[in-house]
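Here you get one chain, nothing else, as structure tokens; it is the form predicted alone.
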Amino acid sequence: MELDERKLKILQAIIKNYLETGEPVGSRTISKFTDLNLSSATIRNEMSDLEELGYIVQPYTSAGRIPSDKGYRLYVDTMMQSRMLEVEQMWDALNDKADKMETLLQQVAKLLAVNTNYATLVTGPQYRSRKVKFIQLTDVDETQLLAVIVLEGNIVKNKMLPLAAGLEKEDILKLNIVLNTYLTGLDMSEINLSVIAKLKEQSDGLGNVITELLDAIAQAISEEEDIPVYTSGATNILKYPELSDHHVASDLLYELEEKKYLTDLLNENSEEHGIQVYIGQETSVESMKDCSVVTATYEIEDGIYGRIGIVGPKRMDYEKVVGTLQTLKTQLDDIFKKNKE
């Protein structure tokens, strides 16, 4: 059921008031907070409907209402269609740091933490593409062959290959020529049986070595990269009463320090380049069921990207966070584009 304009305005007023105060919101507060010119009785009826629909809840008897996860979700989805706030003060700071990626990303994390008053994470660049750019085979000794695989984005993977029998210099040269002729520009998913058959046909009796090489290349390419993660503002979460409980705060600080599960969360839906919002149970991290996480993707160039995340209470200022990330994402994209030129 879609909400009519009046219910939607009342829901937005409840959420905005709760975001500011952290206290349950009553009908009298809403009558002063909105321009609807409705009586408290009418607002109470509308709030009852919103509660039945699951958009707000009453935490205890005789209390006002607070937003549910469903209410936050509607608020975020509605607001994100048109809201984009500018954060002009970030521009100069980001430009000054653009020459060094690590320094830049650390500064981004700090700026976000200061600007939003929440915990922030920024991942280093990772690579969506796995296309082969160049392969170089070199004999280490009679029993080992070193394969250096260069992927798009100048990612270098090294793999040592054991050999049942030594290879002549001419054989290694031939393998280098064949592999680069047929594999350059291909993603591993594109190396099919037809490509493999051509490689073996052109390798003059070195088919077994080709099979071992392809297995090694596939293994090297699929290995997980150690992506750096820069964090800031972890202790900001202690400022919010609902997150300051000893056990809750301890678990959250641990997750922020360890980064593992949060990195996995940041990389969920990484194909989506827009803003992603995870509210309460929508996150895959159990210790963050009382939090919201807002993420965005910045892109250095085609196939090379990183992720930005902001962690705060469910009553976080979504408008400010989403606007900040929208602006930051655009600015980072512009910086990387200029550096490429």
The other form holds:
Protein chains: 2
Amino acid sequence: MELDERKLKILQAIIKNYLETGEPVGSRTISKFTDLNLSSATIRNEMSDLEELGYIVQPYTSAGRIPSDKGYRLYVDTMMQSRMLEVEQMWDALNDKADKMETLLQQVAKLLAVNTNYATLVTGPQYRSRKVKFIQLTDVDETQLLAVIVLEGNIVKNKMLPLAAGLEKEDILKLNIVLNTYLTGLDMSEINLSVIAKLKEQSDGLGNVITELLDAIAQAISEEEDIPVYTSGATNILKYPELSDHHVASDLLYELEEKKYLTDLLNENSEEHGIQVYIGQETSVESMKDCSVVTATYEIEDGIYGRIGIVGPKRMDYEKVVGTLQTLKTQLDDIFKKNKE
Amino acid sequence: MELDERKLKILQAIIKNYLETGEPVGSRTISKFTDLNLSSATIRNEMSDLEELGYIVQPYTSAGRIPSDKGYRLYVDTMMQSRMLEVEQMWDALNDKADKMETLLQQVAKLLAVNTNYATLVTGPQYRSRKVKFIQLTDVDETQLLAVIVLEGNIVKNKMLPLAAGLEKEDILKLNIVLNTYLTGLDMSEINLSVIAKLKEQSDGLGNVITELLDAIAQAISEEEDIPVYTSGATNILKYPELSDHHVASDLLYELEEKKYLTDLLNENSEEHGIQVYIGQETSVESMKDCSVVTATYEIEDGIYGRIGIVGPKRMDYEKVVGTLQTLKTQLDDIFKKNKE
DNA sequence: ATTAGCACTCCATCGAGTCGAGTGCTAACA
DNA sequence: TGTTAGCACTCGACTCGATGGAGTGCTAAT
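Can you return the structure of this protein in the form predicted together with the DNA rather than the form predicted alone?
The complete assembly is shown below, putting the previous chain first.
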């Protein structure tokens, strides 16, 4: 037995219907719903076949059918009609405050959540390890030294240091030159003992300041290593009865608040740059086995990527979600490309 | 009729018991629970009185009693034994990563949440309007100009600007001097047209850069105006059955995610610097009418304050919460005092 | 191959019955 | 007069069975 045209149509109808209502759908419904002009009895036979094939399941005997993970998968892979969406008002709202990467991404998460009514997550760029691009020391007032460290990707880090007594303006100037000469273009693994020795040698008598500075730099670099995740609309999941069961919801919300495993989620198959859909058990995160997750990758700079994820019930509106992500991805790509020019 | 010693003792016993169990407490329980050696019948009479006085209520006829808001209020005001707590392991964990205000406060929220099992919120400092302390422009590479703006309270803001063609190193140096001379010590309201005119006059030919810079500064200042709120442990509220009712929980979690009205919550009676307890309807936030909120103020600099809040069920462990906040507040005050020296 | 018809299954809902915790009241007692 | 024992009563929680309906699977007719 195999999937002929008609079975496919029926399956599609079942899924469409279930996506809308969230209730198991019966043969009579399909009989009316489609333009196949078949009686409910015929549909029943076909449904029985579809169940045997594993595309749909009955929650219990003599209930209607709901799509299985396999069914959703087929739907997403072949039957979904992707439609381009206007995300324009979204877009206007975005451009508004979008100057800092942080705010931008938080905004993206929020707008996406509001537009889709699901929970959303966005990660910033992931660099293997950022290289130092530029360092600058300045004395802000009599007691404090401000170190500004610019990393690859124009990530700017600030660190206030207590100003060592007896450090003159010329010393600071000198330090600036030395630091930039020796550290620019290096990442943390490359700042080794020999580099440090050279640094100290070149900055006679200021060794102790150097040590503190290197700490600050190391910290700035490593801070960027755990990629930030921005979430929004977590409470949206409470809108779906199948997810608002106490345990399920509690675990899910906790996960979204903690953000600990979310990066794993987003980085699965990260070599794939298209839009990906994970249904039920396909996700790596235990607490999301009753959910579906849709992810997209956007490009920040050449070879450096961030990701967007949407978490919702299995019966999420895949078409809308995929469409929205598609447009959003394109627009984000554009922003960053433009930003670079 | 009035509250005599015995009634008070019984009320206290009722509240204590209810805090632990969350179940309405009956006369027999109290009869055994206290050392009063009274029969349940006597207790019943007293409970009847206490109800008449408004300190306890029955969820329904012939159920046990639970404390009313008024009852909790009396308890918190007079009957609670405040106990100092050790928050020491908390403390160690804190010192660890605590260099940036942002991370510090987020950590505080998290640790508090883990320790108390309630939802927590922490606000950063609120300045009326921050003054500019220091400005620095640097050319990071051929195409980009980095503006570093340090505000009162050592809040550092960065802004990348496209480098206008033909801007020489000397120009930048000059701009730095001019900007610092004219803008240091001013807040946004003080940077008016006459200041701007003077700026432009002093920086012959670089007027267009100035305009952009002023935008950046204005943005940096105003960004700080909506005070950041850090939350943690939102999902903790799902642990309490009386709050995990679908609607209540949903509203609450939404509020905690949105953070919109939380500042209102924390700023009520902000002139009071002690620890404050809001029970049920006493809070200003509608969705928290089934909760209690405990807030504390800590001092960042002279006259500049931040706040900590804990949101939990009305039957929260007030003693523990108040105790924890007390110690934490002291320790935060210490940090910031030390930091200043 | 399709369909009408029918028996069957199982969940959801409702109401009746029971249980038990807890109250309020009364009468007796110290 | 304050305390207590006793008892009738209330009301939610829980259980159980009956009912209804949506939906199925099977069979026989078309």
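Numbering follows the first chain given and starts at 1. Please read all numbers here as calculations on a predicted model, not as lab measurements. Rigid core: the largest C-alpha set superposing within 1.5 Å between the two forms.
Here residue 180 counts as shifted, since its C-alpha moves by at least 2 Å between the two forms after the core is aligned.
After superposing the rigid core, the Cα of residue 144 is displaced by 2 Å or more between the two forms. Superposition of the core reveals a Cα shift of 2 Å or more for residue 212 between the two forms.
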